[in-house]
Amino acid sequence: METEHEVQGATGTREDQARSHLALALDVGSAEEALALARRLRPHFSVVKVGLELFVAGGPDVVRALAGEGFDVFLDLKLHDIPNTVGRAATRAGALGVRYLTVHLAGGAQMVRAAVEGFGSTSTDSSGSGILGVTVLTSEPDPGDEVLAARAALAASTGCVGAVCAAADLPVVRPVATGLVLVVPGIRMEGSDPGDQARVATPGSALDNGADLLVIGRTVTAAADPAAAAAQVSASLLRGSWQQD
């Protein structure tokens, strides 16, 4: 499951490898809550995801604070606008020191290239940071293989370092997005409530099918004991067949 743009920290013990494949979705309403949660769950996550809710609440300062804690920050804004606007926003995101920034591939090649160029012009992280292209939201029940393949190909041809897709879409996306980091949200433990996600998968099955980075949110953050839930996710990965010898 090696990619051209390897997930940072994927060497070391099996526990370290498992941690390198997990991104914690900090879908909370304040910077204080996000920082407390990230610190508490640090043993299980190397990447933290800042989405729309937290970014609106905490702005660039929360990104800087999380990066200052030593986390790789995944800024999940799914930019989708005219190329000039997206390019300028990506330029600002690169300057914040984030590792990944999402754009929606439905915006087309010109927009995605503007994001790639803008981000690259200011990013100081040369170790695989860049733009993640979002194929289709995991809340959409049946996106169609043709759309998925076309958007994965767009990510590969425009300089994205990765693509975001549901676990169920990996068989279509993986052969097209060769060499890209494949990021999979909608991860749930077996038997848990899928919530508003139409296409979910367990952590181990997603990695076994070729995912590189799993986005873990409510499975952990909404649990009565988030640390115990995170430990359960990590343990489930260690039982999988994805590890490299």
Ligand code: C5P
Second form
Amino acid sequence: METEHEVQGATGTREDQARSHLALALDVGSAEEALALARRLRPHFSVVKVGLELFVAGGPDVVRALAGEGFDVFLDLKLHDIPNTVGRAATRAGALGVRYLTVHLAGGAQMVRAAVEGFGSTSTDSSGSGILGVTVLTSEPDPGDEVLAARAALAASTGCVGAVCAAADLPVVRPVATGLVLVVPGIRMEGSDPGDQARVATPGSALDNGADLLVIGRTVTAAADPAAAAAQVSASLLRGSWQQD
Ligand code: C5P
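Follow the form predicted on its own with the form predicted together with cytidine-5'-monophosphate, if you could.
Every component of the complex follows; first up is the chain already shown.
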């Protein structure tokens, strides 16, 4: 299937470039709500993320529906189990046509490799799709550089296409995770409520520090006017120094 997302080497207008770096976390309780939100905010986001809440509520059907509408789907299940179980689950996820699937790097090399192989055996998405390894959750306050570097190295050596980390972790993760797509959640606008996230950053500072794809959740989904909030995130990126022009 032809998809529209290209994290690296984004071209086009500055708005297109901003959009290529933004993933919308569809953390809502029904397929109907998710589809409506994804369609409405499509001008601002190149990727939509299906996390635990939506997947438990809507199952694979909501993933198929989003992929069927041409969205690049990021399936954020953060798998962490024995290698055989994770490999088999990743095989099913690949067959759903998702672009990214997350696994916890804490699960170890054998488990991550099983995910990479399973996903690759069925994935129908274009090049660039694959497994994202979660280094340390952004809700954890102080992961320690050694743990972070070891997890990033594990993502690179096991065939992950990317790694998920906090913006503050990028200086440690980026040199180790060479060539990987760096995905950063915990994004907040200046002065807004971090909620349960311990390590937050603004969209512009995350990109300036080398993030490739920013996960935008409650900043937009909990706003009184999600479209206006999404436009604000996008506009904040247009003022940054990260553009490739
Ligand atoms: O609402 P908020 O911006 O905090 O949402 C962040 C999203 O990113 C959630 O869907 C959460 O599950 C996800 N995520 C995260 N930290 C990670 C990986 C994913 O917050 N390390």
